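A single chain comes next, written as structure tokens; it is the form predicted on its own.
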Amino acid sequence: MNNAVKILYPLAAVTILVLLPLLTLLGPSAEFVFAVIIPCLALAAFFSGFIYRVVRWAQSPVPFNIPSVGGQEKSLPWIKDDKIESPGNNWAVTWRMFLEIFFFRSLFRNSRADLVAGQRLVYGGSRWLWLGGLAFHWSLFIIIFRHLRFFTEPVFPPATWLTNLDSLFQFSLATLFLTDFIILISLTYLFFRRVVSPQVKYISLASDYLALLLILGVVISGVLMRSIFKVDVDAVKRLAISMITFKPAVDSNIGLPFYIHLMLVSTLIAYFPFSKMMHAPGILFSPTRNMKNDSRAVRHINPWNHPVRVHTYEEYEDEFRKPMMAAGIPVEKKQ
């Protein structure tokens, strides 16, 4: 499958998802389907898929001590060890995981190799990828956290503080947040990186583009809904609160832009547990990250080592002693 087809199929799928909410124009019954039924099905798929994959990961045996290290392991007292690169206890592992989850430390330290003039191998950093990934994930977290104001009454105070901080640099566009700019720029970079870089383009799948286009669709529809196509925010909040209280009530004044945004969000939520986006909880179950490097202090025995019948050298010599002696091969016993 060439790269154009890899992009075309996900783009067509997202386009269909954008057009589907036009059915809400048919009446209240269609609005109820898109406002209540589809989000509920998406949440059911999310939680069932999420729990299934996490349980499977938790049940997967890890018989070997395989932490990914890049520094001196703790050994003799007079040898200085690297407590982050080669964590020897649970506190060091916790600190390493904290830096990995919140600051993408391994991605920051990642390097790339390029051939200069087809002959010389040169190693360099990939800081732009780290910056783009960090900007996207933190912006997405802030945006999701800001949406808590739709689900609580009175509004959760930290959500209000974060919303005010996010709009601190707004002067003329009062409805556009700083994170809206950041996430759009970072998503655009991550998308074009897959299109432009030959190495990344080669390993990219249609599912990778689908995830990026879905998130881009969610962000763009949200920005347009706030800046251009106005919706009844009070009606949206009433719908959100009615959903979490299990008393769904759909207001006909919400408007089509909201249903487009909700359709894309529901699809993204349902697709999340079955995609590579599950790397979010998956990092916690990665044995190369969550294990201590204490192989010099503790003997790790493979629990899968079942008793195996071996052919010892003594048995081998007893079996072939005469041919070995005839060939001049030294033996331990003459008879």
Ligand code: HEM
Second form
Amino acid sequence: MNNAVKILYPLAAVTILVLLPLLTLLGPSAEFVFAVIIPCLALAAFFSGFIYRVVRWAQSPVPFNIPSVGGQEKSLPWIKDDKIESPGNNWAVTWRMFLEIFFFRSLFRNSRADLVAGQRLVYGGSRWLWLGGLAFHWSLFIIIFRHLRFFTEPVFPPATWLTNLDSLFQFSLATLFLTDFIILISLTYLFFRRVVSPQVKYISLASDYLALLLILGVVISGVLMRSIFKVDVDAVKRLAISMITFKPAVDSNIGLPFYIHLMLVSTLIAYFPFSKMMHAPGILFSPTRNMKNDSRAVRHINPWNHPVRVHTYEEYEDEFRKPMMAAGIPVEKKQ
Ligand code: HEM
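Form predicted on its own already given; the form predicted in complex with ligand HEM follows:
After this comes the whole thing, all chains and molecules, with the earlier chain placed first.
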């Protein structure tokens, strides 16, 4: 697929998603569809797709010991082993996993190779992706956690603490949170990285741009709602609480920007289980990360091995000893 098309298709899809909620202007029934029916369908797609994929992963055979390692395995007592790069027990695996999930440790070790003056290959560290990825994921987590204020009454205290902390650096008149700025900057970097770098552009798919554009759409609509196109936040909270208590009720004064935000959020969560965003739960099921490297201490036997009838050398020699001796071929036992 042509590079421009790879970006234009997702862009067109997100534009349609932004325009669709204009239908809510038709009246309460249309509002009900966008406020209740679409989010419910999206949640159903999310949970069923998520469970389906996780169960499939959990059922996949992992017959071999294939942890990815980058250091000395535990062997003889006087050889120093690298507990993180080559985790030999469950604690070390858990620690490596923790660093990976919360701090993207393997991305920190990212390196790049450049041809200097067209002929000299130079290797160097490359930390921007690590920084951009970490900034994006942490702010997304904080933003979603802060949204608990809409779903709990009285508000879940940790959500209030985090909101207060996040607004400590509130900038000028715009009542935006620090995480709003960080997520916008990091998402812009993650998007342009796929447009500017020829290597990354080459391997990028339309689905890579779609995920980024959808999240950007959700964030931009949220930020606009908070700063310029204000909505009735109390009405949003009433809707959210009515939904989680299974008694959906929609106020007619919520406002179009909220429906745009919700439409994008619904699409994002419905698409999540079928997209590369499943890397979030996927890391826990990744055998290269969740297995310990103890292949020198423990014999790993493939549990799915079909029983094979073997013919040992001993049996072979017993069978052919006489002709072997006659031909002068050395044998282990004379008779
Ligand atoms: C993937 C899920 C979601 C993401 C990433 C997201 C993102 C954002 C962001 C970045 C903002 C800007 C202000 C802030 O940081 O709090 C925002 C605002 C807002 N979001 Fe979301 N949102 C999500 C889901 C939802 C849902 C499910 C609702 C429905 C209850 C919702 C309702 C709102 C409202 C009402 C605002 C305006 C807040 C205000 O004016 O104080 N969001 N959202």
